[in-house]
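One chain comes next, on its own, written out as structure tokens in the form predicted alone.
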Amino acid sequence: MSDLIQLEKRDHIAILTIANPPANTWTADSLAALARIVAELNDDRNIYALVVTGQGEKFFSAGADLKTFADGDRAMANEMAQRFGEAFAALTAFRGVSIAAINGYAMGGGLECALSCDIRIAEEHAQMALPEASVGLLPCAGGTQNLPWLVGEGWAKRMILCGERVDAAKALQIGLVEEVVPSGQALEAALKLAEGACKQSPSSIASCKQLVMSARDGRSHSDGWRMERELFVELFHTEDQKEGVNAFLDKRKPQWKNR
């Protein structure tokens, strides 16, 4: 694990912060680091949701250190294209929720890495925006297919294609968030949030954010239907639908075992 990325367990959440001061930007071995842990978190069963924020009272990330770039190294390039496609797609892919506390600025693959979470709770001071193209770059690690599934064309052409940056208020007037809070709380905000998850039956979330998920690839709504129905009757396959259907018939709290 590097020390960019630290890693705490409360109960059946994982709290991830990204942790490179002063502007927590993304490195080669932090990407890796976050493909590495995701997929041990996937593997641990006593995580069901993970909540992602940034050291400090300012920054979320900034994406990445422009000095990676400034030799025009192609190399250097390729490598980090894939080393950052791989990490959100791993994060993207996290079999659980997944929340954003957006702390500070998020900017480039700062906001790229939120884009890749499930829900993104924004402090009041927060400022987002995908700056690549001001300085000949453009986003590499999902955000021009992510932004506009969440804004629309209009709003990821303004911020992609102008350079807009948004704040916290009009991130959640055109969708890029689904909450503001305070400075300083977003953390305790997503928290509340992924507890709310974690009384959901595991197996159920990821098979219905599977299901959700699955609309971005375009599929009608026949084959949407078809898969909801499949998956439906997977889970009769696991220990959590017994479980849950009992807890309730029982008048009880269920204990779910992610099997």
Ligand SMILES: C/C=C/C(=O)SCCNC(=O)CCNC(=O)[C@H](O)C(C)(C)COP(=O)(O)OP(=O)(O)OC[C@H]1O[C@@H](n2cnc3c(N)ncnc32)[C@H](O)[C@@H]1OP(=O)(O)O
The other form holds:
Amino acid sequence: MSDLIQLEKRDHIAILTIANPPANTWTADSLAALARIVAELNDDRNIYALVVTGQGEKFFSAGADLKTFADGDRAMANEMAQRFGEAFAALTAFRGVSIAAINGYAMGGGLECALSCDIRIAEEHAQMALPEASVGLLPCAGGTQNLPWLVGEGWAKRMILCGERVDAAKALQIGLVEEVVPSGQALEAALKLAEGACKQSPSSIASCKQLVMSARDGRSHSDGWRMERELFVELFHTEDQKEGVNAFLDKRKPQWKNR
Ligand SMILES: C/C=C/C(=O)SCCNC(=O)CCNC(=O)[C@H](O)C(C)(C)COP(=O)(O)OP(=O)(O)OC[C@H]1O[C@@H](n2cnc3c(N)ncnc32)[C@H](O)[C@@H]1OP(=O)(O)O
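For comparison with the form predicted alone, would you give the structure of this protein in the form predicted in complex with the ligand?
After this comes the whole thing, all chains and molecules, with the earlier chain placed first.
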């Protein structure tokens, strides 16, 4: 296990803490660690949800470690872009529910990490931005694609092109986060939400997530409906479907198998 990404498991929930002080920046090593950990969690049938947060009280993550970019060449840029892509694509494709507990600054690749999660909860002191253009870069970890999807093109352009930084209240207003909590409470709020997710069938969640995310790849509305029908039928091959319905009829809590 990498020290740069700390992993803790609590029942069916994995807590991933970005731990690269002082600003929890991303490096090739921490991105590789994230990709590896998420792959392992995908293979762990006991894990239904994950929460990502930052170590300390000030930073969720300030993005890429700018020190490594100072003398960077094309080969280094290519490697970092690939590492970002692999790590955040893995996070996006995690089969369970993923929640970013934004406990402070989420800048650049830090915000792009949160954007790769299903749900975002921010502490009231958190600040969010995609300031890559202010240092001669551009968001290469999904920011230009995921941000407009959530907040619309106007606010995405304000943040990406004009360098506008938003606080937690504004982030809530524009739909960048779904909840704002007092400072120090994002992890607790995320765990509470994750516990709710763990009461759902993990097999259903994996299929529902696939359906919701498929809209981003430009599939047609009618193809989406077709996919819904197909995945609905597929669920009847899972133990979780039998367990869920039978538990309801037996008036007991379901015991999910994640298969
Ligand atoms: C594909 C992805 C691309 C990217 O992600 S590009 C990077 C995008 N991110 C940024 O541009 C954010 C850069 N950081 C900041 O603008 C500021 O930080 C904040 C506004 C977030 C906070 O400002 P303040 O409260 O004044 O803290 P502080 O003194 O700047 O930061 C504490 C220490 O953390 C280091 N640090 C912060 N961000 C980064 C970074 N992205 N890369 C490398 N170091 C960083 C600083 O230098 C400093 O360190 P020291 O105490 O030794 O001076």
